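One chain comes next, on its own, written as structure tokens: the form predicted alone.
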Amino acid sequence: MEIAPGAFHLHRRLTLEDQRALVAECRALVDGPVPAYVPVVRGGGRMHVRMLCLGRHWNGKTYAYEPTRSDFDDLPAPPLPAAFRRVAETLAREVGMPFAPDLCILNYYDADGRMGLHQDKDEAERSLAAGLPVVSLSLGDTARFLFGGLKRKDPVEARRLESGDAFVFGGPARLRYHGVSRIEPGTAPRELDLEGRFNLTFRQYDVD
């Protein structure tokens, strides 16, 4: 389970009906009042998938988390629902890590869907410092999903996050560059009726 210090992989840990459940609801959240979007970054390149932040808008821009959308339509980011909430709250507990989740990010993978390595380092320093967790959720296709070091030049692992895994990286780890080279389409369980993937990466912004 643990692949490095701080960093878990926890195949299948999802049930298919757990799994529906939260598919249902990222349905809703991303075609909903505040739909997902195409981020353009810092430099003019597009995303290669749709994002929807919860609780906290992450602005690609800026690379700096705040209330509204001010790089896309100025509306305010959604709610974090108590249900992802607490699923995120539990997967970090099972590992031994303490997180009180207040953003998600949730990204829609089409078939051409992609992530570059990056670190995830927005947040506050005192939740960095304290090597909070961030917790991922996979449902769907199946992802090529990299997992490197903390610096962009240290070997990357490559590992397959099928649908129901949850990858939970902190302490040691939480620094540590990460991305997703390739969808494998067709590979979502035919109970989800999901084409492509949603993953939901949730974050806690600050240390109360």
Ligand code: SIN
Given for the second form:
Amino acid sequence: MEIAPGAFHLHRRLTLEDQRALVAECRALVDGPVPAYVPVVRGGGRMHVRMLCLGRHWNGKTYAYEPTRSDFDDLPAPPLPAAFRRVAETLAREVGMPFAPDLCILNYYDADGRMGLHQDKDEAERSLAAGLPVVSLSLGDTARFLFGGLKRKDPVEARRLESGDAFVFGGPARLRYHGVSRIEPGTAPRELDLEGRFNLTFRQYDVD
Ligand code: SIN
Ligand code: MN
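Alternative state: the form predicted together with the named molecule, after the form predicted alone:
Let's see the whole complex now, leading with the same chain.
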């Protein structure tokens, strides 16, 4: 389960029932009053996901967090649902990490979805220095997830993140490069009736 110091892959950790409930909430959110959108990042490239930030908005132009979506439509980031927060807290506790998440980036990947190698490092310096984790939940189609080192050129390990998997990286692993090279279309559990993949990454912006 601990694949590297501070990095944990919890295979099929969520029950199908839990996954169904989370998927229903994700669907309602991404097509809700503050909908998911395709960010255009610094440099002008379009991301290959639909993104919706909950609790705090990550601005793809400035790489900073903010209360409203000033890079898109100026709408406020919807609150982080309590049920989402509880799942993430439970998972962090299971791997022995303190965590009080206050924001989540919800991404939807279609069959062509992907995400280049990057570090998650836009949270407050104190949160990063404390090694507070990123807790990632995968729902729907399997993703080929790349997990590298602390430098972009470090070797990268490919793992399949399946529906119901959790992946937690904190402590010494908090700033490791990671990304998604591809989605395996049609691999979602039939019971979810979902084409594509939702991924939720929870973070704690700052230390209390
Ligand atoms: C991310 O790094 O923000 C997303 C990772 C994933 O989709 O598994
Ligand atoms: Mn990331």
